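Let's start with one chain on its own, the form predicted on its own, as structure tokens.
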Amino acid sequence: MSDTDLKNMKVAVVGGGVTGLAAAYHLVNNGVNVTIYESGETLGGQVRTIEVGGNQIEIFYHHLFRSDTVVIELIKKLGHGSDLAWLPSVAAMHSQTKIYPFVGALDLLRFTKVSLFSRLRLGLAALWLRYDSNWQKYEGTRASSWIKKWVGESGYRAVWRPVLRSKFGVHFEDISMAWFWGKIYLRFASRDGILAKEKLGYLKGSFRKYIDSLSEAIRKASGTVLTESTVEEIFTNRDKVTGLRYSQHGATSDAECDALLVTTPTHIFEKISPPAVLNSPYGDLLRTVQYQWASVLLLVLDRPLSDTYWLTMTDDDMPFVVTVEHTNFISANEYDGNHIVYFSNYADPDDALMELSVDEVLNIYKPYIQRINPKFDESWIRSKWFFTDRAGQPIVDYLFHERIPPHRTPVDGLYLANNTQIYPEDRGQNYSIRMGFRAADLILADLGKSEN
């Protein structure tokens, strides 16, 4: 297909998160006429930001691993490579009011909550997964079963059971070993050696910098970016996509397109999908998707809470799974002396906690925050927010790989790309961007075929 032909092609992208932006960027760079429809006021999805101390900060915590090559290259291409800093990560594990540092491999030997033998098994199992690139062999296996076999019941209960339970609720015993492999493999990839300390990446000034540059590049290439624009219906004719209906500021409009990429969570895609998708085996796959809510209580404090960046919580009664003290990674000086802490939680869809106000959540969390620092008091708080995401974490059970819908739907020209299709990697900027590029390549290939 010639460049002239591509310019006559109209592609709609539903969702202005990193996947939608990446896909649109790739498409406009190949000469396609693209329009993004984002229902929110701002772009970026979970990477959107708020202002703290004169600087921007993400509403959900973010960092990069050394293996996140796709987003790293994109950041450089957009002109922000000099702003990407690689800094040591201070990680630890919290158990029964005690904090166990996990900065280097030797810290595992000091984890006295379990026996020396269990500590060695924990370390050897992690090391094995770091150098085992054949993740496919773990498909169909429960992570809990594998961990119990190779780490032992003691190590499982002390370390990995609390993490899986906090993240996946009642489903924790059934989570895929392939997913667990990805978490370990990725974490070790940000170390320069077995005994080296972990280094993580952060974009000075927040990741909003490259989000803004992406949207600007799309507009400069004659793409259109519409915010506060909610897609309500997808139009088809003889099982081929023809357009969509969207509402913006109270007005409803129709738009034609030759291809349409949806990057929203699955339950939103189902609401706008045509019958040819819903009444098909593809629709059956969509209905198997289950999500956990993701949430963060974000506090801005007048002093540090701890000296740890990433603190994994392991007590069974903890209402949050990890504490991320951003200003133990990026200096509080960048935020006018404010100290920024996230308390991350995952919850079942019917968990009433997700409907509470920020003050109500703080009241629940406060005694548990005081386990981290007994001196913590509400007078330390300068600002507070509670953010939630209904589709924050797909439940990746051991048979999940058999139910992943392909990007191409049964409707010609209609595509889906969301966090249920990132497997075996976990959700994250790098893999979301990579998926956006891949979906764009499928669209380009199919548009070319349609003209032959």
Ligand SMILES: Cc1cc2nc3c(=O)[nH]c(=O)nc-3n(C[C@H](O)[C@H](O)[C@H](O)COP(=O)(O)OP(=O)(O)OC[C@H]3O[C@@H](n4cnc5c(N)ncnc54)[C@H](O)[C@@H]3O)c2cc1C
Contents of the next structure:
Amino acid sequence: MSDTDLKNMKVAVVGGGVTGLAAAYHLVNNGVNVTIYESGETLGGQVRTIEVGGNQIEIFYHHLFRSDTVVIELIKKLGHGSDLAWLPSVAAMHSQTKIYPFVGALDLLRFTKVSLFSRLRLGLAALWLRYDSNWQKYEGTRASSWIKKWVGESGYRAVWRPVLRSKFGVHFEDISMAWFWGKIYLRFASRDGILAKEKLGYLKGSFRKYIDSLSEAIRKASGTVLTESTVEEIFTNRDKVTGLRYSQHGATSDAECDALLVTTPTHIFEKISPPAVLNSPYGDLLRTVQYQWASVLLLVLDRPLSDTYWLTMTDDDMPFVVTVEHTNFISANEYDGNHIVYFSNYADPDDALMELSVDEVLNIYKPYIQRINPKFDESWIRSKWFFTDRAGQPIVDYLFHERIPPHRTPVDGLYLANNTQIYPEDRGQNYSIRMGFRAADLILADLGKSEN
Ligand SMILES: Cc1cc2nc3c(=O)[nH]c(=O)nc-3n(C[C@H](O)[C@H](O)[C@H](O)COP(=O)(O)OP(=O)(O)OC[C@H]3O[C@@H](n4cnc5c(N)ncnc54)[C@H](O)[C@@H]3O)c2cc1C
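Now show me the form predicted together with the named molecule, since the one above was the form predicted on its own.
Zooming out: every chain and molecule, the one shown earlier first.
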């Protein structure tokens, strides 16, 4: 197909998060006519930001690992390389009222909550995973079983159980060992050496900078980016995609397209999908997807809460599972002296907490926040929000790999790319961008211009 023919091809992208933007960017760079439909007021999806102290900050905490090479390359390509800071991460474990530093291998040796023997087993198991690149052999195995076998019950309970719980809530016992492998392998790969302290990356001024640049680049290349535009229905004719219906400011419009990429969570894709998808084995796969809510209570304080950036809460009665004090990573000076703390939790779809107001959540969390700092008082709070996302975390259980839907659907020209297709790595901007590029390559190949 010639470049002129490709220009005449219309591709619709549903969702203006990182995946949709990356796919659209790749498509316009290959001469395709693209329109993004984003239901929110702003772009960025889970990476969208708010203003604090004259600067932007993500509604959900965000950082990068050195192994996140795709997003790092993209940030540089878009001209923001000099704003990408790599800073030491101050991580720790919280138990009862004590905070145990957990930054490097030496901290593990000092972690007196478990015996020296358990600490050695914890270290050896992590080393084993760091040098084992054959992750496929872990498929079908539960991380909890593997860890208990090789690390022992007490090491599991003190270290890895809280980490699994911090991501997957009540599902922590069923999580895939392949996912856990990815977590350890890639985390170590992002260090300069086994004993080196971890450095994490952050785009000063927020990740919104590269999101804005992506949308600018798409528009410059004659792409269209529509916000406050919710796709309600996908049209097909003889199992070939033909267009969509979307609503914008109360009005409904139809648009034609030759290909359509959906990057929304699966439950939204199911809502707008044509019967040819829903009434197929592919539709059966979609119905197996399970998500947890992600939620954060975000407090802006007039002083620090602790001196830790990433604090994993190990006590089962804690209503939140990680405390992320962003300004122990990026200086509070960047936010006009404000201190920014996220209290993160993941919850099942029917969890009543997700319906609560910010004040109600704060009321519940307050005595537990005081376990981190007994002096914490509401008078320290300058602003507060409670953010939730229904599709915050797919549950990557030990049979997850058998249920990953391909990007191509049974409908010709209709594609799906969302974080239920990221595996075995943990979901993140890096893998969303990689997936957006891959989905765009599939579309280009199917439209007649192979990128492979
Ligand atoms: C709590 C939390 C912490 C995280 N921390 C990190 C981190 O430290 N580092 C990191 O790299 N990643 C992190 N991530 C993950 C990262 O944010 C995601 O992997 C990535 O943003 C997902 O992008 P996406 O485009 O696939 O999905 P989304 O961001 O969910 O985008 C989907 C978009 O579709 C839109 N949409 C939905 N329905 C419709 C419709 N009908 N019509 C039109 N548009 C629609 C939504 O508004 C949304 O903008 C974190 C995520 C969470 C929840």
